[in-house]
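Presented as structure tokens, the chain that follows is alone, the form predicted on its own.
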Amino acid sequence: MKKYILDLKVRSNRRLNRNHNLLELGCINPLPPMVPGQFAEVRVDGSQTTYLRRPFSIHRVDRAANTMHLLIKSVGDGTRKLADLEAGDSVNIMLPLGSGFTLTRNARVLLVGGGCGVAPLYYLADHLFRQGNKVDILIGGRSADDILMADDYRAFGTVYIATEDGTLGEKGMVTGHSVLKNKELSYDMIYCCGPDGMMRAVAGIAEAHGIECEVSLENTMACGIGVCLCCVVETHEGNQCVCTQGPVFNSKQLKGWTAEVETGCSLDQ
């Protein structure tokens, strides 16, 4: 798929709680052709100590607005930075970037999403949705306050969630969630995203049920094309760079990912 560079407007920053906003940016003309599991290098402009692309999962795409989302954690200057940009800011953007999520049609999936890693499963969730298939969302935080989105995904299917000290949904880890608990587990594809022990435990249930799993993952990834080498993960084929053979890879791929149902997983982790 061709890549591109784009220079975007901020058209709103909304912030969702105290370390998370969404960036909505705009196009003069149509957006790129994009696919949910991809995501985008951007540039970090007016900082001192960031002189690399920062990447974000493609987090939404609205066609009739040509506009499309970013979900952004602040974590060091360079996403504090991009946190604090108001309507009108200009973003310089390389997408789309790496491989995207199998989509089905007509079939019951499971998205399991941990913290922010629920940014590319919002786009997910509206494909599947409008290619008629049952759609579940179970996403899990530390406490009430970091579950994002929820809301949002109700538009799409049921949603939902756990959270470690118990404040909303079940309390529990989102692995121990009654919904992966549950012995008749019949979903036709599981698609994962959030911390590698997480994404571990959820893979190792789905392949005790037969159940395919997409992990997409969030190694760091300097360049986007395949360059820097510092995003290599081992799979069964061999080395491979997750932001160009990735960041989705079905969880069979993965060398060293454990068969064993595991059901705690901090998302501390």
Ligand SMILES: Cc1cc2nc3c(=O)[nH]c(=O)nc-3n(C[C@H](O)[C@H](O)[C@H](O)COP(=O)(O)OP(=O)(O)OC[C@H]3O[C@@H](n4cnc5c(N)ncnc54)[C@H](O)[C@@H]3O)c2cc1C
Contents of the next structure:
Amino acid sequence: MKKYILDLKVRSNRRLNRNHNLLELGCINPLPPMVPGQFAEVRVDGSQTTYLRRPFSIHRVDRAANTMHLLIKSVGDGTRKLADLEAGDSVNIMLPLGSGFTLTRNARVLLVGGGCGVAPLYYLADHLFRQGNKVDILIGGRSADDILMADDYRAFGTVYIATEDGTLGEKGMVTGHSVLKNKELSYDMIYCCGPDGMMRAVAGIAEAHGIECEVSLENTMACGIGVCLCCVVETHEGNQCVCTQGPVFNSKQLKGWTAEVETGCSLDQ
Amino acid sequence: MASLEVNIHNLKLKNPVLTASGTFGYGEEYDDFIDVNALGGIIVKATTPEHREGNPYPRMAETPMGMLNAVGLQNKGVDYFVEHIYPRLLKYSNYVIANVSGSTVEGYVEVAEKINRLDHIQAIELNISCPNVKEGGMAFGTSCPSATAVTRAVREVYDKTLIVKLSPNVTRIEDIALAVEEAGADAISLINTLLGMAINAETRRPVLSTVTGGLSGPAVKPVALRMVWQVAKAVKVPVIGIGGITTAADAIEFMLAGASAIQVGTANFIDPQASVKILAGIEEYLYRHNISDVRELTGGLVL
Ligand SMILES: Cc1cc2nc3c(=O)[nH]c(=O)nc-3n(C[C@H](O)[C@H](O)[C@H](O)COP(=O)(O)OP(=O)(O)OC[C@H]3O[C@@H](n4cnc5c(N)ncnc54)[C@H](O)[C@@H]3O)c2cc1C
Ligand SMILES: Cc1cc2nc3c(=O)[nH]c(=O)nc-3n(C[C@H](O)[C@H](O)[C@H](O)COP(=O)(O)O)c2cc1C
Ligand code: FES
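If the structure you just shared is the form predicted on its own, then what does the corresponding form predicted together with this ligand look like?
Full complex below, order starting with the chain above.
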């Protein structure tokens, strides 16, 4: 897919909770084609400590409004600077980058997201729903406050929630939710984004039930376009760039991602 | 319009802006963003005798105005390069320069010999910053005898333009420059990355899997500029300046220090259009200073 560098305008920047923002971006010309699972590299202006661009998943694309959204968790100087953007500010962005999820049609699929890992799942759920899939969505977090925009997902399918402190949905980790504990777990595909340990655990469960599982990795990046070779992940075909050959991988491609880690994990990593 | 053409030995570059090895892939990664042919040339990713998987992840640490990398020369080896990558480079009408690496003198020679046969590649850049396996892992480029040995051996099998790229991790860079000039280098490029390190205080662990890595970006510019100045004074062959070049002013500073051409490296990551913007900025500078030939800048430092 052709890649672009654009100066987009901030349409809105909504604070969702203490450390998450929903950044809405638009421009006069139609936004370029992009698919669920792809990401963008954002230049962070005016931050003393942020030299490289920052990668973010494409969270939503609204073709009618000609806008796109990024869901940003503030973890450092770069993301905090982006959280401070105001409507009318300009954002230099490279997109669309990477390859997307395998998009099924008329299938039964489960989307699993933990923490900020839900970012790419909205666009994915939207797309899968339109393609006639029956979509189940399982979202996990530490407490109710971490479960972002669960209501928005209900437009696309059934939403299940797990919180570690039990303030919303089932108490416990995502990987311990009854949806995944089901002995007869049967989906055509499981899509998963979140902390590494959570994705490994979900991939393990999927594998144990013979279900294909795609995960979205977040390795640190310098270029985002396959030239620096800094973002590699070990696959059975050797090192591959997460920025071009991913960020979405079938868990079976990844070295060391086997069913032995079916124990679950904390989002607190 | 001022003349932008510069000569590096037998190469007649249409302008002095090149892109640095390892930061510009094989050019094609930038086709969506710029007209790669507008540049004087491109130096493609390092090629070694054998396929190399490189170092384990993590390979990158961001630093104040720069980054450390520990890629470890990941590439598919020279035979794959000749068979699969070279044909894709034919679409570029400007100079495509191969970056040659190895861990033994024989390894460098093997790669240089195989690339010598490729018509569309008129020059190689010898990356002598690689560890010399036989001499206990010390980089070829950090001692005069080993820099001489590898340059001389490659010179014997390579008959087009031979550029030798120097490592800055030495005490007296002029000595290495003179040694490789004496051994047959047609041009010298510098600098490669500066050895550095990053630690995560929270975890007490190194950030890079290899503990140390190569620093690049604006952080290294003053060091690179000083080294280009020292080398350009010492040698007769043309010098290509590299290190943190991000703007046209940076590029012009390197030329004033004695460089005949420059390479844009890490800046490509932050702005894939950096190289062509630098070129446009150089033209604007020449116009503003009423300079008719870009070559006037080389060594134009007023002391
Ligand atoms: C393909 C991809 C998609 C991503 N999508 C999103 C998204 O949709 N929303 C979102 O909020 N974040 C996303 N991230 C992570 C995001 O890029 C980082 O959180 C961001 O770069 C941190 O920048 P900073 O300057 O705020 O933090 P820094 O100051 O650079 O780092 C602060 C802390 O965050 C950690 N950190 C930095 N980069 C990463 C990373 N890549 N992964 C995990 N931890 C990191 C550091 O180790 C450090 O402890 C994505 C990353 C990738 C590679
Ligand atoms: C990710 C990365 C990979 C690199 N790979 C190579 C390489 O394969 N061969 C080489 O000679 N130099 C390599 N370099 C060094 C650059 O070509 C250049 O000399 C150095 O980065 C300094 O210039 P800069 O500050 O403009 O980036 C690499 C640099 C980076 C950042
Ligand atoms: S981030 Fe540079 S190759 Fe992936």
